[in-house]
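One chain comes next, on its own, written as structure tokens: the form predicted alone.
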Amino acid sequence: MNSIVATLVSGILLGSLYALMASGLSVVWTTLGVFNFAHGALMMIGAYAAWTVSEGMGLGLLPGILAGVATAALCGIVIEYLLIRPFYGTRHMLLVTVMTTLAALIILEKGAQLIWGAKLKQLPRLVTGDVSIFGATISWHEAIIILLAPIVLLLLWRFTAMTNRGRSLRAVGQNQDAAALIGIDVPYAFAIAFGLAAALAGLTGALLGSIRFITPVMGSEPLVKAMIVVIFGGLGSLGATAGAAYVIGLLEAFLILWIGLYWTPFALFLLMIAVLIFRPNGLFGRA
């Protein structure tokens, strides 16, 4: 029974992290229709951002994790600008812009190994000291980790429902050249969008760069789990990637407690397969 708690408790905090993770991806695609691959190396500049003003300058976790949010939304808004915005309307944008960020995660990892090199680092943690719950030991920061995630889920959905430049993401993603119509600045939203997912990647890196080592090729796994889940969430829907994310997180928990952590990335990516094949819009998205 504890290891069945120890798993669940595993496979939420993993859920969380891919959810704040997968949902920037969501945004994303839902407002511009391209697939960020820079996405991880994002995640990375911010947690080496953090580390630089926490451990670097000696101000402490909380304003390092705030410059890594922002270091990584300045990061996203740039390769916006100078890798996506000259290609817009382009024939083959998708593919262009597969190659730019591509190009882009390759020059934020050499840059990142250039600038910090490549001795490992890590982050002291929120809070000290360890919480059991039904009998399993997390730490006070991996649970704070669970906690602020939905928070964060929440007021993006509110950001995106219920606020007019929130909306107006939305109404690009749905048709450019009628938002353009009615007045919306269609390259402004594209900037919002990759500036709010990059700050969403570079707050999941600095919340994890607290429990793994930062280096700079530690937003390569998460990545491609973020990927599997908003494939397996169906691409465009915020609470479908919110709500995949945490069903590949305790999946991916308790196959590493059933069949081993060597073969856990080959089962999930077979089950990205099938739903590729048997549902190409994702378990919860609709046709």
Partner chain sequence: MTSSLRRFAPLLALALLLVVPFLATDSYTRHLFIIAFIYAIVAANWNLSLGYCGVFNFGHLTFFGVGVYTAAIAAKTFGITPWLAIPLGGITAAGAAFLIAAPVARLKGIYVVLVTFAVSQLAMQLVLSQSQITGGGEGMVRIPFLQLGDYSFIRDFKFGYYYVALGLLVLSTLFLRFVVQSPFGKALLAVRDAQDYSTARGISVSRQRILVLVLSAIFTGIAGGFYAIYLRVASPEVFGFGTMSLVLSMVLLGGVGTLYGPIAAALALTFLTEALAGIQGFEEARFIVVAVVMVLILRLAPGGLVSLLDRLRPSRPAS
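Numbering follows the first chain given and starts at 1. Take the two forms, superpose them, and find the largest set of C-alpha atoms that agree within 1.5 Å; that set is the rigid core. Not measured: the values here are computed from a predicted model. What changes on going to the form predicted in complex with its partner chain:
- After superposing the rigid core, the Cα of Gly173 is displaced by 2 Å or more between these two forms.
- Met272: CA moves 2 Å or more between these two forms after rigid-core fitting.
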Given for the second form:
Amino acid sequence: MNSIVATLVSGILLGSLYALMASGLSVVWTTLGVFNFAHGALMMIGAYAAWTVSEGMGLGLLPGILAGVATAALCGIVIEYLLIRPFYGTRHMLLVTVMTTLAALIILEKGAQLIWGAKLKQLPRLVTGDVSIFGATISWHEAIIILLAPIVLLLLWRFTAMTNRGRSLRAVGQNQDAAALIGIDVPYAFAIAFGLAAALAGLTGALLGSIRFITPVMGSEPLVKAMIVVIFGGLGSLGATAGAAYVIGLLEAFLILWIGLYWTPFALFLLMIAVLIFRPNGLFGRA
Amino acid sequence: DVVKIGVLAPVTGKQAADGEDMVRGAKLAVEDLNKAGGVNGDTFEVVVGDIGDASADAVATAAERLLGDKAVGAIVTGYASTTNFEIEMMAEQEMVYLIAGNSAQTAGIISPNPENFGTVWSLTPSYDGYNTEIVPAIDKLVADGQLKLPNKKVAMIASDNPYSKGIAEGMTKAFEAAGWQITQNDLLPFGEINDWRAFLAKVHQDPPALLINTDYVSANAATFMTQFMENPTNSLVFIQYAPSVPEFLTLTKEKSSGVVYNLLGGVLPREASPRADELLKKYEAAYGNEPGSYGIMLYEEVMIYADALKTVGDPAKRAEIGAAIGKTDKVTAVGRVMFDPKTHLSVQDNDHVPIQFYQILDGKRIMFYPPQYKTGDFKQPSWMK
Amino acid sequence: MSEPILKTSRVSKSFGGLKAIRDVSFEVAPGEIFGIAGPNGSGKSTLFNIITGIPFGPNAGEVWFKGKRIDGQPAFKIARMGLSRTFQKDAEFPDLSARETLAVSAVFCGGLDRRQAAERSEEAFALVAFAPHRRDMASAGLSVFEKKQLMIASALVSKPDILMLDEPASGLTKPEIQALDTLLRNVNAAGVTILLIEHVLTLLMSVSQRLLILNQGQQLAEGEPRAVMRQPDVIEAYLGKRTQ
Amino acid sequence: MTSSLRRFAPLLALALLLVVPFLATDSYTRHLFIIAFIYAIVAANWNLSLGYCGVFNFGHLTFFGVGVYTAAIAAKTFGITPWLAIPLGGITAAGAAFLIAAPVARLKGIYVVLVTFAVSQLAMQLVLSQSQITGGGEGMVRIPFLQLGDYSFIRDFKFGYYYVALGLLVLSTLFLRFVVQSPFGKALLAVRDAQDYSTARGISVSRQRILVLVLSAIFTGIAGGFYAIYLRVASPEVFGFGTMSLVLSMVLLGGVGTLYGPIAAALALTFLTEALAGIQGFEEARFIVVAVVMVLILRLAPGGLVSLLDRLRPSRPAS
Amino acid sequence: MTALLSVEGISAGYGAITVLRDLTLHVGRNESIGLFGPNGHGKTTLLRTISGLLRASAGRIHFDGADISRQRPATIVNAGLVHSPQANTMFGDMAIAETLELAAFAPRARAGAKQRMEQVLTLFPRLAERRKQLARTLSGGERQMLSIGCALMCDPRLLMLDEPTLGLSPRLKEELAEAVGAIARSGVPLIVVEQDVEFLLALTQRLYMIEHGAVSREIDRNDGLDHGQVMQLYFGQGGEA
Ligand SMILES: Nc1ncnc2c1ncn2[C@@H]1O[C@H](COP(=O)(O)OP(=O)(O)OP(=O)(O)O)[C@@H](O)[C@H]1O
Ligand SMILES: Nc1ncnc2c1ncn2[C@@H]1O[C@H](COP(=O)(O)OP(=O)(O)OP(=O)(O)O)[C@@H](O)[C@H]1O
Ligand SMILES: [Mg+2]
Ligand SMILES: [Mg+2]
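Show the form predicted in complex with its partner chain, please, the one above being the form predicted alone.
Now the full complex is given, and it begins with the chain already shown.
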């Protein structure tokens, strides 16, 4: 009983983290049709920027998180401008942007190592202390993440699905010319979409920086997870991404309980292949 | 002439922190040698071969580059590949190669034909000590009344890599032979582990007297310790290697007070070894931070080479230098180094390179075993009843 | 009427709640030009889709071709049996030249070897009057009309029994439509049965020997073109007041 | 004139490569060529599925890894002569590709990325967990090396290995040339660009995709086998992300859907990174430089390196 | 009175390919014009250049007195110059209702968007039936309706239609002609590119024939040419009638 509750809680925590990691990736994918391999690196930049302001300059954690979000957003906009924009509409755009975002990943990772060195860093937590939920202990910081994730997702969903500004981001991804001809400023929309996604990455990174360690390569595992979540959910919508994040989080937690940490990735991958064979458009994807 | 010292190190990639230590250690040694006027008139220079993510071709390419440089007299490393396969390349070209990596692999490659590996020597002693010595060390603590254990159960978790897994298997045998009961024996995939709670939950169901984690990655170990402390069981926590990395302390802070670890071929505590104290001070003066083991070990490797070069004279006679290294008998920061001709590993016992048991107490490392180096006493961790 | 070369019996296709095709049965005789018309969204293209299995077959009903039941067969096999179609939205293989497009089609659809394929390609090019000096450039650079010619030629190169054309005249100028008219007659004269979806009435009325009108997925009328077009319900649903 | 240059450029390049070992007598330079040749084979064959057929196969390095372990196990565990162990890698890799291809053939676009990526992770897990066969994380070392009669391929400063690697590259290139110039190869482009239209022309999209995966695996697996025999080691890093992105960059830089592009890019990238690696204190920065160069090439020559050659020709008259 | 739109000596093309060469034309404030000519001779390219999707390499374009030749499409749309492109596939993964709402994106189009939506849905009842259907699953004609509907949602002051009847049934063509005619009469001039002569003649007062990227002939229907003569000219382009 107790272990079921503990597993549930840790599954939901994992799901919340995955949702945060994947939402930005999903925004860029569903709007611009770009698979951003630098997404994890943007998380890392967010974490380092937060660390520099919070610990390096001693200005405190909240200003740090803000700095992390802002820095990542800025990096995102620069990446979009230099590495993505020139390739919109070219023949092999998907592949070429895979490469340019991989290049961005390399530049950010190696650059971070040059700036901050290879040693691990960590941010303090938003709130210290632990909290017990039906007998399962997690830190307050993690509890806050569990609460925060759905809020962020909801706001993001409202924005992209319900507002014209948000829809315009999707429109430019699907048909630039048509978008321009109904009065959408295409370059601006691209910048907004990418900046928004990068800001989300920055926030995620700053939050992760307190429960994991900040290293130049800290983004690679979240990137893989985000990628799995986004594709597994089905590429159609943010809702699908969120759903997949929690499904995978819970699944992972219970698999760990049942078959142990060692075989969990194995089982998870196998399961995903199976799901995609039977639902070729992802778990929640539309046919 | 200038003799180049090649350093094979992960300067970029996941292990870059280790790589940085290695390069700095070697550089420090070279500076010292040059300041003293070199050896027989030869001065030294460091060249780095970055092995990046340690894939076989990256290691081979870096090694080839160093090997191809005629001015390179010796290559030193902490570790390069996960398999140590580059040893073969070094032996083929009679390159002097000093390594401080996984000694089980090293011995595996060398011991079938030690005569073919005349230039390859390992500062790390045999890992057998990791497997066996923990049982007598714990027994002694209990016998001395410093540690009270609730039962004779042990829970183990290891990461799926040769080092962790090998040690965990060895320990399991040793504990079973001593009549302990193994309650958990889990294996994790190698890599980043962010959530140990599932394993800890299982530990809670049957709390053991001893909880052993052989995952040596310091970030993983730090997470493990933090999550263990969220809801500790009445168990002594032993973590392999990781607590010796300076970062572990900064990351875990007060949460790690009480944890035990051991080291084979590690740098001795400065209180116990004047040599270690001297080198650590030197390193800190040069780089402003305390190095991990590799910073000091690479320094010593370069010095061992320099000594051998001094006796042989000509840096081109690498086979002879290799033979000279094999005859080393030198007090270093890791203990008195002599090499075993059968395995080319340094000799391990309390009078040579010892196994060192430490406990972290209030942010300090206390070495409590072996007695001749001991810097303090073991204390029952605060979370244990 | 002789034994039909193509026959559907009560085929249906629905998308979610929408019944795009409902119980449609018709027969096409060998050698005829069979026109299909109807309001936008009445299911004409969907009918082509379910007959050829690209990209989906019918939910219910049967499709018979040359006396064999073909619904449920893999689409590429249906094509190889001799049922060639084109698409409403122009399709092309942008990196292949016209010659290569025909060669691929001849080898895969017609089961020919390379030499035969080359010969057959010449015939097909000639049939659609494809300009010789444009045959070796990448298809992406062809003009609208040339792309249509190529699409038809590649459908013909495998010597199909039936050629199915989905709005081939859309976007063409009058002279081009005239050329298309001639082309279709030539193809038909060479023994190929043609199914033609078309909104351009001049072409449709000029070449069709029989006409099927679809409305909301159902058969509204079928028969001799001029007679069909005079039916009040056809005028109401499809032609509008003035066009008569 | 220019088109004949285009035809003879590969032959000219081959002639140059044939004399390299006589000009570069040190084992380091030869080693770099050998590694570049191996990657060139892997990249060029990857391009067959990725570039020509549009299958976003992110598990291509799995085929390489299968080749590596096949040759390692065959030569070391079963004592099969390395000369046979290397081609054996091609056979098992093709078999593995066939297994993967069945599920992949049904999927579209980016979904293929996930499944193939997942498969490559599974393969790595499998290698790690079957340690009694594969050596697990420890890998396998001391794999037998090539010998020809009394001539041993080690300690000859890699003279022999150079020609074996070059020979494999030539074979692989001839094979790829044959494939892409056949109607089958043309049909790959058709499937990539217009699936429904291809189906309507009697092409089975899934059969094409399955075949292309299997064909692309053959020489990739052989290259893997050679890699194991040459370096005498098999370790799980071959399945890693780093190797994958390196080879991917070769495909894209060289030019998607071109025959010689990935080969040129493999050589260029290998030597560029190595040239920079020699510079002290530049270890991080060199990756940044390479990344920036990569982006610049992609911007200036969207068709890849080989399209730069085309630029030299007078541009086609506008139609 | 100045022209509403004047295009003076523009040249434009794609990369190294020049399509438009020194093309000049104008649209008055109370007239609609038609463009015709063989395929591939630059009609679409002209509209794309006017709406800012392509940048002219030479020449000037003025709309309502302002030079728009260097403006972004978004600015041009917001000025009321709206272009409904040829064979537009719209936003494949967006539903009809969403797309139409979004189409009133330009600030000037926001006021009265509800009303215009009503108009569009009355003109194309099929769109009202299928509010939730994704654009990529629409039939050819339905897609054309959506595309024109979007242009109308932009509250045009000058409406450019590129082959609007492509794939429409005869009846719908007729209805479209009526509706667009009504829009024109309400004071929104049109530029129509069409292959369907009837449609073109029903809506426009002046015709330009575009050949090889330039105006090869201008036909003013008020100049006393009768219907038959216009038809003659129109088909003169290719030979037979
Ligand atoms: N995949 C789909 N999902 C949902 N509805 C669809 C799908 N495909 C077609 N439809 C609908 O089915 C109906 C029939 O479409 P179809 O394309 O067959 O029309 P059509 O008769 O060819 O029209 P047009 O003359 O405009 O091309 C249309 O209303 C269309 O919106
Ligand atoms: N994106 C492009 N890149 C290169 N050339 C193009 C591009 N788009 C059009 N062209 C070329 O420009 C020329 C003019 O094309 P445009 O579409 O303007 O003609 P059009 O008169 O509208 O023809 P249609 O009646 O077929 O629509 C054609 O030769 C075409 O091949
Ligand atoms: Mg249709
Ligand atoms: Mg046009």
